[in-house]
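Heads up, the chain below is alone and in the form predicted alone; it's given as structure tokens.
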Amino acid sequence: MDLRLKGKRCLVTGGASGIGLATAKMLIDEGCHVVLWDQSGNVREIAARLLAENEVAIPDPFTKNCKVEIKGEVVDVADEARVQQAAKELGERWGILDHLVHCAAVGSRRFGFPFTNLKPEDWVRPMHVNVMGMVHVAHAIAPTMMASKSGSMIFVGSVAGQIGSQTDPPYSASKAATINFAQCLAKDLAPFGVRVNTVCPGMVQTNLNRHVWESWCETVPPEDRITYEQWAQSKIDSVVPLKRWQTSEDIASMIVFLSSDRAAQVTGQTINVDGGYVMHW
């Protein structure tokens, strides 16, 4: 299937690890321009290689001889002075953004079962990452796809989300936050042509995810402790029907697709990729 995405511009904050990567990765594939926007000092050079393994080198998007564009910035969603600087920049080189996934996102690193495990402060950087990153990236990009009557945007959410998911719940909540404004966002923007959708991943083998059992290690004598491995799959078989992770790779699909114009009159919708997990509940 011809996604008709040759060409064009997308940013993917959170771009340089985990669902942010692949999905930049399928983008790039489909032959898109992309930028990265990432916390981590190594996002450049993520950037540099995607570009190498590409084979191609471009000062100018617009050249005829051009194939893709492929650029890394340091951005912390969570300063907006930084991401209003990001997004100035990033309009005066493309002019136009044509598709935005805000992959960007924390967690608390504590295990929040029950929630009296945490401490109010545990909720402070989830909420301020999670929620007002959304914001930021949100109030920095619309303008220009309002003035265009083009584009889409797709936030990463949570199955979490959805059922309240009692290991991190500031993380949980936070993510309920982000369906929510999405579908604000969608409402409000949809005079203007341009689409929102949240894509909610179930479960990922990222760095998000370990984290949560690293904090669960901590709350059990070291008799009791199981690896990573096991931890995971008695998750995955007792909440997933289809028994099986879900990859990077598959949440990607999912917005790559959400992207295109095959997707033209998908707008508001918070779709899962979960194996079953919602399902099950």
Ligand SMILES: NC(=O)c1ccc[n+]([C@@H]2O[C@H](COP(=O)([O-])OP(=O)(O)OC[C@H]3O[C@@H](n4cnc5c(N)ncnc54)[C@H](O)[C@@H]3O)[C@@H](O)[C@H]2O)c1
Contents of the next structure:
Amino acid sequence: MDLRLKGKRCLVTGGASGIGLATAKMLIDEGCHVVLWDQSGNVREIAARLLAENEVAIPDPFTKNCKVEIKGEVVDVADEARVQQAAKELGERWGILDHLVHCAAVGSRRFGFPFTNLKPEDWVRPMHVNVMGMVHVAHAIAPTMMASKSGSMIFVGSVAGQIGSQTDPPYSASKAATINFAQCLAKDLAPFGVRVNTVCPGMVQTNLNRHVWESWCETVPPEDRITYEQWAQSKIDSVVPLKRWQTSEDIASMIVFLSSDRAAQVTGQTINVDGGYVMHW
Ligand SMILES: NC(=O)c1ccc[n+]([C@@H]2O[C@H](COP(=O)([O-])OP(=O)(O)OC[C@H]3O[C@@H](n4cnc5c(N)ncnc54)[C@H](O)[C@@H]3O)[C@@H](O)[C@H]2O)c1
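Provide the structure of the form predicted in complex with this ligand, given the form predicted alone shown above.
Every chain and every other molecule in the complex is listed next, the one we just looked at coming first.
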């Protein structure tokens, strides 16, 4: 299926790693221009590597020796002023933005079962990065899409935001907020022809997921610890009907499809890519 994404201008937050990076690669493969925002300083090198991988023999006057434009910017989405500045620069560079994919997020890095293992202060960072980060990005990007009367936004939520996952309550609550605010955005922006959806991964082997296992390990005696793979597999065997991990590419495929005009009638939806873990909502 031709997703008709060639030449579209896309912004991927959290694009230096995991699901964000896989999404950026897939958008580039579809012929999109991609800007990556990430708090990690290596985002520029990653963008440079993606550029090198996509070099073509006959240079295009606009994109020089690459078939698409690719740029990495160090942006902490929790920093409203930085997000506004980076969005302004993006507006000056491209004029319009066709697709936003917001992946940047963090967990509390503490094992939250029972919730009394955490202190209230453990909630501050995940709520700020995940909730306010989304708010900052939405405020910075929506006016451009409203003005052009087109565009799509995908927010990456989580199944944790739908089931009160006990491993990290602040993270779960922040992802419930992601789903809820995306629905508000979908209603607000529909009159402007802008679609907004949430994609919820289940379990994907990324740094963020590994941090959950690391914080679990801190709560059990050394002799009871198991490897990351054993820990995750036991969770998957017990709760995931399709009995396997999702890959970053599994999630990226849904994000890219929902971004495309092939999903022109899909907005305000929460789509789980979780092997059947959650079957309601
Ligand atoms: N991995 C999973 O099992 C899983 C499950 C459900 C949901 N998710 C969601 O998927 C999304 C991507 O996570 P991932 O699993 O690829 O993890 P990841 O850690 O590989 O990627 C997250 C990226 O976000 C960046 N980031 C973190 N805080 C940031 C900030 N303040 N500003 C800008 N960038 C920031 C990180 O540097 C990193 O590159 C997240 O929204 C996460 O909540 C992941």
